[in-house]
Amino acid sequence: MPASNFPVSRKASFDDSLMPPCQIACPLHMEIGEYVDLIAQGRVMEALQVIRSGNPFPAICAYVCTHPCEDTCRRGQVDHPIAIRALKRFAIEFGGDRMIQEEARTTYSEKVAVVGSGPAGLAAAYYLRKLGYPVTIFEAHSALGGMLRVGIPQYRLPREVLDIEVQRLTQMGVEIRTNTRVVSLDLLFELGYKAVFITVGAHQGLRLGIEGEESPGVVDGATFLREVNLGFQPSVGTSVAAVGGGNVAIDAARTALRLGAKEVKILYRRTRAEMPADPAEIEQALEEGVEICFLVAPIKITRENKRLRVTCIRFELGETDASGRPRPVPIQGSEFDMEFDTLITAIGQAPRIPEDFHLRIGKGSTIQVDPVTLLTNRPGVFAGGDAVTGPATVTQALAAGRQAAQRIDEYLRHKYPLPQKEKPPIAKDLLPKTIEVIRKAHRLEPERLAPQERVQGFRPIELIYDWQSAVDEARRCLRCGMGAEILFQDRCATCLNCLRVCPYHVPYLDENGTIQIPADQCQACGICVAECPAQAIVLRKPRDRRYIDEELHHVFSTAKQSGFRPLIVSFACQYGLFGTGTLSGLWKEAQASISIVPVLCVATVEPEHILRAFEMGAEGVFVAGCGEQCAREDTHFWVRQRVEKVRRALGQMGLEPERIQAFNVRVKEEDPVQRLHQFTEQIGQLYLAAVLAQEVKM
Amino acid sequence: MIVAEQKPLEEIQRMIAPYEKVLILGCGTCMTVCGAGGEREVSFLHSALRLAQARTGSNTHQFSEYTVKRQCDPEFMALIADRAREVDAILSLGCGIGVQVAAEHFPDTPVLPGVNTSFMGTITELGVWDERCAACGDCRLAETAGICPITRCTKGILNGPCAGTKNGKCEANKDIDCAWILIYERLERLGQLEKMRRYYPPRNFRTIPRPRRLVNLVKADMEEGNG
């Protein structure tokens, strides 16, 4: 049969995926669903490509991202959210991120200065360079990275990760001026820079404003962490207190432990529920022996005998304040004293912008910018990152840097900023009836160092997933937004098959008698796609995925070149077999050429696909599901229906029905290798018999 | 809905044997819903026929496929006039009505039935269809609590149940519910058991002159002076 006669009935370029909640929550709007899905298929290098296309420094985010994506992940409504950040880390390590080289060419002559080399500055430099501008980064400290370098402790972000990213920027041709504090923007313009991006961060620790705060032994968190991270070994003594409830307080406390402090307390004036720090970080700090005193804050510090006597007061929670949290109210007469060697204040940070910059400063000492263009009050001067927003996350800073690069490009090219067209979002919660049917699976976390090992030094505490765990974790993704859609409404006969076959009870008849498949509930199992008698339903297509038709085509054009017979086609679950690499081991000794068509789920394989495989020259076909790993219970039922239908047809045309088999690869009682060998042997014999019969005829 | 099942492949192969170019014509209504001749079945049959042909090593037939919304209206047939002209035969996966409408519309093209039209019925569970109406033209469902004894009683009796009912099942087939027991139970539920006590005279089967015709249009009458 000539390949050109092959009916590809569905539009190949169709992409109508909706934006899942994780992607919306991500400041960079990374295609999280996409790379998690690729990891689940074991296609880690491709996952890394997707990651790198949406994030200039993914290795950094893989360590320190606060993962707002996980907070909105709808898997959390079922059991636990997907461990997205850890999966990204896996893709970075196993996908070979270190090998990737970045290239950039200079296409424009306008030079751009980036003042400050925190995540926002680095990201801006990266994207401006990609756009073709000559870029110079000015950094006051001796090394690039801003807060990544001087704020975040090494146990959370190993410096070599940062160094690799900086190295890449150098490769791309970004000019780097460290130990260079910019004092005047006029000077930069005189030096020929056509645009300036101010991203100096928020390094100034806020003061408690209490008596004795100037005493030796009292230090603010930002300064403390900067000193440690720049290689000084400040002596903290044996007992240390950190004041505050944010990540800096936690970082400072844990760093103090690693510097040899025996007793480390965090004083926080609200309770754990109100702590802005990452809950996982809090948990880890507690594991390491940090003690958190809730509803406590210092009101006076006195220095006696080289120690600090800290007078504290207890609080109770009052009414909700402007920040949406209950206001801590001091309890009169509850004062008490504690003694420490060092007190680290970490109650917030603000930017410090040199007055000579002549920039308009707003609330919290931040630079005021136009929210769309990111322009300050001075022409050609843009600003972003913590210097504009106040202390925020690395990912937010990266997003600000990316946006700034785009705006600076528009400014220099005299273009109007255009609003970005975004995919429609999936925002609704899963319905209880949908949740009920989803097979529960626990979140798998990568292993961590034991607490006593952690506090010995600054080694990164989180280890990397092994391959199997990463694939299993990624498989938990519900694929929000990739679900089924009635693409050809005019074909729909409203037969209600989809409504009847859906294991999640998602399709429904609306009041007009039209069938609806709500995208926010669909779990993308694909059963209705294969059961629709009008072939009116498709799965929304994530990028670069082939439909089964197209994949079959691809497989056969490859198989034709190899010329090895007999040819066996396998429709295999792209996760169960593919993801773990079990597949390649299965037929090392197979006496046949086995071509694999990876499918989203074997429940999406239609009888026509199987028949077509035979038509295109396959001698045998097997359908291999992932067995007990499947997100649904009834997948095998549907596979059997379709296999039986094709068997009947084969029988009617005088072909052996055994030519088609259905395997469940990871079912314990079944040894897939053995069954597969039996199958290939059988097909081999049938093929041989057919060839002999042919020769006899001739 | 009209329910049908696809004919065995051998029979279809025999039917199309004399024709080189064959159009497999699906129907997007009842045949789609009952899974006998919709878009999916058309493409499955198309593949199966090509594969069967390839197995025999012959290259006799050329197939094409198309599915119209409804084969029982001539207007839809007009949409495939060009396709029909290019083929030697049409293999219709429509019900018996569709086959005949196609045949009437394309007088010079043989139209072959790809399905056996079975009955008028409903889906009772996934993949199971049951007959519900015999189209007798004399509906008595008001008296039988909405359950048709003509269709659902093996004997089609109007005054049941007969003596062959046992445990609510029919003597002819123990898997089939006795229609008259169903009627009794439902009348009881509706509080209309008196309908069971009535005698229903036999129906006059001679009132069905085939083929039947329905005219639902008032002919314009000159005498009423509309001109």
Second form
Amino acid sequence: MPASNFPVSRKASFDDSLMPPCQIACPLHMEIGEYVDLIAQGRVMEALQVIRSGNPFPAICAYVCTHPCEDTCRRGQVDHPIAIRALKRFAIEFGGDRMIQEEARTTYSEKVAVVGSGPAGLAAAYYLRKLGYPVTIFEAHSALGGMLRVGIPQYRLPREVLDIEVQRLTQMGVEIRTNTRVVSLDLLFELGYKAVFITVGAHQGLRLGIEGEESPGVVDGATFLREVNLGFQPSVGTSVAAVGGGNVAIDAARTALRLGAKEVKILYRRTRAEMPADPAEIEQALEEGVEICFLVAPIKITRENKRLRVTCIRFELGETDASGRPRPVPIQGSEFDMEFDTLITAIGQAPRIPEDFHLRIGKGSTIQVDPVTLLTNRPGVFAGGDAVTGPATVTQALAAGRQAAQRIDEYLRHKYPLPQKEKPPIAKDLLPKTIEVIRKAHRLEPERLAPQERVQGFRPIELIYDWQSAVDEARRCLRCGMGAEILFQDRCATCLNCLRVCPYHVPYLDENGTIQIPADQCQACGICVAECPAQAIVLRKPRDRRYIDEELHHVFSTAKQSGFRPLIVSFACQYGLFGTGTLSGLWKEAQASISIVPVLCVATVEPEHILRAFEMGAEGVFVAGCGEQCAREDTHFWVRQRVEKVRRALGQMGLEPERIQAFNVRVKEEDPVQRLHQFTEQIGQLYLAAVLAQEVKM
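Return one more block: the form predicted alone, after the form predicted together with the partner chain shown previously.
All you get below is the one chain by itself.
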């Protein structure tokens, strides 16, 4: 149906506010499904643009994000979640992200000071500069980054990656003042700053509170990692223990191995199931030789013969505590001693806020702020990040910085922030009958350095996907929220055809006799769209049938200018063309008389599209699917059905049925380019025969 015949005055029945679970879980609410789908299509530069539009420092997140999006990924209900963070890194590396430069113009005169340059401070400076404010970052250390620089080991976040991201702030015009510790907020206001954002992080390690904690050889994890990251080489000896179960404890233990320790243990008073550290980091630590002693914690430290004697006690798990985890209960009489050269305490961190700031401090030494405006008890002073929440993830800090920039802008423009409406998430669980039908495809992990190579230095241990692996992994995405819906219920004839053709058993007839297609269950194969006789169904995203009409008009306008004959039109799977490369030879080998229309899936090609190509002057049409690499079910079955329908129509029109062909690439099948050449030769013969017959008549 031509685009002009589509009704435009009525409101669509579907809700565009639906968001996939991965996007809901992301603190930045990035359009994850969008850029994963673009990677699957091989459109990496476009994927990078989507990533950069939602994250000011995606290269950093590509290394250290804790990927909560993967925890909620509904692919995990089928087999394994999509490797979203690794795909983001692939897009950044292959897309040339390091060449991108940021620009900003100054449109306002009010200066803003950012105290601290952790992820929250960097994000606030980025977004404030984008809004047009003059921004200055004050950092006590010699380089920007906060805990990104001094708290995360280089094998997890290479310094050159951090440096490149920070350079973008300089390109944007952000003023950087390193080696500058702010001791007075009053002085900042006297210097002309109209607003101040405090984001000093949580760099102060918590104490164990046991005897002997001040002994030489005992160091807190934050201090230990800071010294290593600033270029010092602390002597840890041959035997090291880290106390705690979070990422800092894991990082400290793995760093000690890289500094030459031969024996490294982690002492943790709960079990592995309760460890807050990233499970992947735990597994990698074990691979490298770190030993984790569960249900154990130190209760006393003494120093003898230049070594630490650590008296520990064993625990058992009791009732659930305020953290939601089982409470560790010491077992009386279970004390035992262990000896180490160094003991690293990593049981938590807290902010250290200068008293001269005169800010109201709450539980855990954090700054108290208005939860809506982020204002402190002092006018014009905002706070966010770890200084307010306590230790959080990098993406949470980036989200806090973005929110702070918005609130500061509203403050300086004399606007009160309106409450933000949370977009409703898509239902988390897929129906069991849908899960059964979805094709299983196991997760592809990027390669990693061997454990023996890792501990030799601080090289990044995770490598980058190759093209094929990245595309294959991205194609596992279920494209939640991008499925089919009935555009206008009054056009639906309730013929139940969508119920019959859906391979995933998604459409159903409700109690009112109305067809429903739940957006949270649809797998976006497009079969019901093409098979709906009333053309009442469309794909919510990214394209509907009108896209193919537009492409056909473009193809024939171009062909008319070139004058090449005979004209052959191909409807080809865009994943096979640009992503997996299965059909890429069609582009390379296609002649001037062959025009390719990339489609989301060949299952979306309707008989009307094929017939329209013939009506517009095509001598031949072929439909090329990506074969066994297809992530959808029954696509080739429906293509064959429609091709047979078109062949019957061609016969009635007096045209040869062989003018339309369809093929689906198989692993052992001949190259698609060969098929194209054979088809081209066949159409050429038919065209020549038609020309000769016409001349005879004349």
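Residue numbers count along the first chain shown, from 1. Model, not experiment: these values are computed from the prediction. If you superpose the two forms and keep the largest set of C-alpha atoms that fall within 1.5 Å, you have the rigid core.
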* Asked: Superposing on the rigid core, does the Cα of Gly617 end up 2 Å or more away between the two forms?
  -> yes
